[in-house]
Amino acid sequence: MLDLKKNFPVLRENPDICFLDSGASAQKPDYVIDFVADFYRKTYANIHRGIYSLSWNSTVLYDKAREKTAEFLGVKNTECVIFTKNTTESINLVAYSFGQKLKEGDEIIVSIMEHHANFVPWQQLAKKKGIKLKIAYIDKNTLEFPVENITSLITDKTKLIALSMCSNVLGTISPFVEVCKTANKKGIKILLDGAQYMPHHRINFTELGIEPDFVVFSGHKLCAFDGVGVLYGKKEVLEDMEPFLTGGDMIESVSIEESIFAPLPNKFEAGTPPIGAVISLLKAIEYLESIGLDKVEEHETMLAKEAIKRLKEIDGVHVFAPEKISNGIVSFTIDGIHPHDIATILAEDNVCIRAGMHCAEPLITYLGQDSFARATFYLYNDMEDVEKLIKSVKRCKEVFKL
């Protein structure tokens, strides 16, 4: 079992806190915080703009972060890694830039379990351009996602499949490998939302033998700072897209008559980027790799399975998770108690969870619920956190005299 709380200052400084909201944003280890703090204290300068040592050193770190991110994903073209501010911006970039190439009558497939960030942009694009938005459903009983529920929707009009690799509510892993292989064979573009997958699972797209056209994720969910997101895209696809933003650093040349855009990756990184946040992503990936993402997955899955087992032993508690869970996401309800009230009572016990729609309203409505309480375990949690969760859930029933 991993024993890492000592590496995270928020947990070290607040020993009474049981932090079970990593699905929203992960805590940051000393390894990341200390490096970035030293960077700002000693070597900070804007990148790509100066030949003096501070600017040069900042640029080297920024470029190293891009190389490390490509290595992390198992992709070859480093210049195809685009830094944004989060997953949401990455998806909106694709919806705006690639979306210009879609026309009335085209079809886009999304799943019912998408986060709003990978649902609303396509919904709005569909309304604007007369595109048909098709929804792939999970199995309501098992909460699993049969691959045929997606592939059966494909027609010769399908231009894009936008698919979450892991549900932020259920922990369900989508059949993204099989879907990607099918899309590759049929010439259909595919976007994979890895926001809830990348922090918890080792991934290497080259080893998997698949070529997603777009992959997106956020740094803040994998121990990096908030303010940095990633968009990876196939080179030929990105080169054929118009830029999302225009301005400084994405320009090759400007005249009164016209502007010529810079090559990748600068083409999609207008203006001064979140330099410190990008460097924090470099150090966060290094930190996770030093532990081993296989060990992270094994550890948090073990905690989640124990929490699910114990929650199911409590009368009136209903857990919403697939049997083949392989991450730390545990969503549940308690008969007679609204999830917001559950979260409030748990907060009194210093147990930090999330309650509500979790930016996945279509999914929760499809499951016949109005909201969920959600506990999410990560590499710094332990069995003591499971015990605190169970004890506090039992106290919910006592408070409501159930």
The other form holds:
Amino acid sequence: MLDLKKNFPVLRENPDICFLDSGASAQKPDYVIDFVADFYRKTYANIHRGIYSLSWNSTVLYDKAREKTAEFLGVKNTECVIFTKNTTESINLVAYSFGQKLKEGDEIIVSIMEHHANFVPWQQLAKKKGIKLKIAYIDKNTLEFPVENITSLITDKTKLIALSMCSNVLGTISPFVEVCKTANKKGIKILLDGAQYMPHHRINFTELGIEPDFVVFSGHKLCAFDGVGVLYGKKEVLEDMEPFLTGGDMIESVSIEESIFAPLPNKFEAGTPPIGAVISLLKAIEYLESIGLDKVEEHETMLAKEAIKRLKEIDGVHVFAPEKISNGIVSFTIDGIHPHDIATILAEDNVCIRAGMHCAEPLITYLGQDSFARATFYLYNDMEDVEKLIKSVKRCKEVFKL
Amino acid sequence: MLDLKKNFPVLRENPDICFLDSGASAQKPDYVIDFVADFYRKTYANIHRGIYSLSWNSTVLYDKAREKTAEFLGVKNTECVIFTKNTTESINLVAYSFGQKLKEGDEIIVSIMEHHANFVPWQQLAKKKGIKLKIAYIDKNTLEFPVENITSLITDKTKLIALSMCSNVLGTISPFVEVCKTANKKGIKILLDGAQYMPHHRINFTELGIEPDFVVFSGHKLCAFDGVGVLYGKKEVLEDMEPFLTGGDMIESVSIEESIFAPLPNKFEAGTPPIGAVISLLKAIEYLESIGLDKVEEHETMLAKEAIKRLKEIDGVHVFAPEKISNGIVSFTIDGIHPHDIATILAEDNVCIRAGMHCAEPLITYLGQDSFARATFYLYNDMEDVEKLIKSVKRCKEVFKL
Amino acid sequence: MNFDPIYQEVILDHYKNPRNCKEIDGVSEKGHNASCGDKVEVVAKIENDKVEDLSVCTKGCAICTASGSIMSEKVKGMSLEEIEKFIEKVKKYLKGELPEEEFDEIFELKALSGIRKFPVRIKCALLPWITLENTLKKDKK
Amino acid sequence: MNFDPIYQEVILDHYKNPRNCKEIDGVSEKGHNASCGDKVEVVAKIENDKVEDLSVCTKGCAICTASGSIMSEKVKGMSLEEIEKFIEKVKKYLKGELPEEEFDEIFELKALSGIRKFPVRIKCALLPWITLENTLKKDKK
Ligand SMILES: Cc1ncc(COP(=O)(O)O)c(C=O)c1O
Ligand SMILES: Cc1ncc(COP(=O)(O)O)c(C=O)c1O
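The block above covers the form predicted on its own; next, return the form predicted together with another copy of the chain.
Expanding to the full complex; the earlier chain stays at the top.
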């Protein structure tokens, strides 16, 4: 069992706090915070084109983050890793830029369990262009995601499948490997939203033998600073796309009449990037790999399973998770208490969870709910956190006299 | 005279370094670095909607940054301050979103001295939509910017003027106050690129009596972390625009068929924002205000004037700056030595400057040059830095036997 | 006994048995709190510059529901001018801009003030009051 | 005397008097370094799998110009196979992947290796070599 609270200053500084909101954003270990703070104290300068050593040393770290990220994903072309500000920007980049290639009558498939970040951009694109947005549904009862529910929607007109690897509400893992294989075979582009998957699982796309056209995730959910996101894209696909943001650093040359754009990755990284945050991502991946992502998955799954078991023992508590879980996401409701009231009572006990729609309103509505209370376990949580959660959930019922 | 090296750890840690590249990005004071590192150590959690105290305390700091930024600009509507990742994104947001309202035959005016960030997005928009891009030229000899050179281009078809407040190459201040007044009177939208202006001057749009429709700048050039930019917009203009990035946190509600967007500022802040960087901006503005922006301007101008005087005394050195300067930007060339070679020799002496096009190729071309060497002074520089620059420039000539 | 500073007896009572959700004719307005999904519908029957009758129906958390229910009891019969002032005062109170003693006489409102410690929840308590405010504004037009 | 580790006599000499920028017939290719504006044009007259004549014209910094000029002198007369290997070796050398002694016999190239300390400048030194590489590739097609 992992015992890592000691690596996370927020958890040391606030020893009373039971932090179960890593699904929204993870805490940062000393290893990341100290390095980035030191970077700003000793090395900082803007990257690109600076001849002097501070600038060069910053550039080296920045480039190393790109290499590390490619390695983390198990992909070969380092230049196909694009740094954005978050998953949301990564997806919008694809929606704007790849979206230009789509036309009226084309079809895009998304799933009902998408985060708004992987739903609204496609919905808006579909509206603007007369594209048909098709929704793949999960099984309402098992909360699992049979691959046919997606593949059966594929037609000759399907141009893109935008699919979350893992639901941020249910922890349901989508059948992304099979869907990707089908998409690859049929020449349909596929975008995988890994925001909730990458922080919790070892992945290696090359080993898996699949070639997603786009993979997106955020640094802040895997112990890096907020402000950095990743878009990985297949080389020929990215090369074939128009730039998204234009301006400095993504240009070969500019005349009054026209501009020639730089090759990958610069083409998609306009302006001064979030240097510190990108470097924090390098350190965060190093940190997670030093622990081992297999161990992280195992640890948090173990905690979530225990929490689910204990929650289910409480009368009136309903857990929304598939039978087979492999991460730390635990959404639940209590009969007669609104999730916001649950989160408030838990907050009184210093148990930090999130309540609401979790930016997944289509899913919540589909499940016939208004809102969920969600606890998420990560590598720094422990059995004591499970105890605190259970105790506090029981107190909710006492307070509400249920 | 300011004596602030002691506040900047990079300058303490690298005492041999003469850092003259703040125009690319400024160093960060302890006040900023320590606070943000501590924030990640003690307080961090994702903002918005978190009921527990870490999330709330993070939200409070985030909101305070917005208030501080509004105050810094001297504008009233806090909700009209939008946080982006950099100036480049801010401008692209306007080009994409406000750009939707423009149509074939409309005219946009930009100046020849724009940074690519405020040039390429308009050029691309113009191309896509059949909009006419008109270029306002500076005076090639004086390097000054007579207001008529802009206002004379205005026609009934002019819909937008996108103007840098200060050139990042020449230090030339544009007549933005007069242009803004004219634009306001004629109902023409105006965007002011303050990336090089805000870090060096006190500004208060309300006191100036002008109402720019859009103002953009970056945190990293004014001692904040990289990864945060600002877009301020007039309320009715922002409200009338479609969102740019879509996804979480910018939504009122999402159904499968449609989405209702949140009010300002959330409408334009999709996804998890760069929380740490935004908070660094709060602290950076506090820091600069504690020094006094008037003093900063005075100090760096004094250093630049001395450097210009001394550079001009060297045979074969040409300085490109207007007569009346009010900031720390000093671009120069040396006959017979390419600016990249200048920067290399200076780097050997630990004098950090930048050489090249400075993302302002149209300007460089217009001035008949290939490239400039650029030294930029900021609040932490001192007379010794001027000495070092001059000494090293002289060594360039020795090395090249000129 | 229940010692929770927020979910006191009176709050839970109003949550479980919200008052004055009924069908009446009048000016109506809806309110929605996007971040948590709370919904309120207010209908005000206004006669002679007075709110003669009021219906408040909420769908949401205990705080919002109780706040709406308490409101429906307190403002009925007030003149428009009185209500406006009262809403202003309650808003300030809930935001923590007035001392806790301010509503010593209206213990239901005092009970609500426990949420001041959780600023995100203040919105929930405010929603019915803001919706009522909007209802009255609509009437003026 | 000039002790600058980068801008040594021989580099400056090639910069100030670049060799072999001339008009010849042959396969030509242009190279461009976007970040600093360096430009190179290479023309290679290839006969019997040998580069019989070479023109290298540069517009740019001392490093790029000297590198191009030195290259023009060194590769003329080599067979295509020899050149390919030589370019590969020079590229490695400039990138610092070979020891400094590697080019002890070709002192002009050794002089160029000073820029290894400034990695951003390596591109400048590489540009003529990469452009030549592209020229030869073009010939093959
Ligand atoms: C005048 C001007 N505008 C825009 C920018 C772009 O800023 P950023 O790279 O932070 O987006 C810069 C910075 O180089 C600048 O100097
Ligand atoms: C599955 C999923 N996709 C996308 C996002 C959006 O990530 P970000 O807010 O970092 O852009 C999230 C995070 O909430 C998520 O859980």
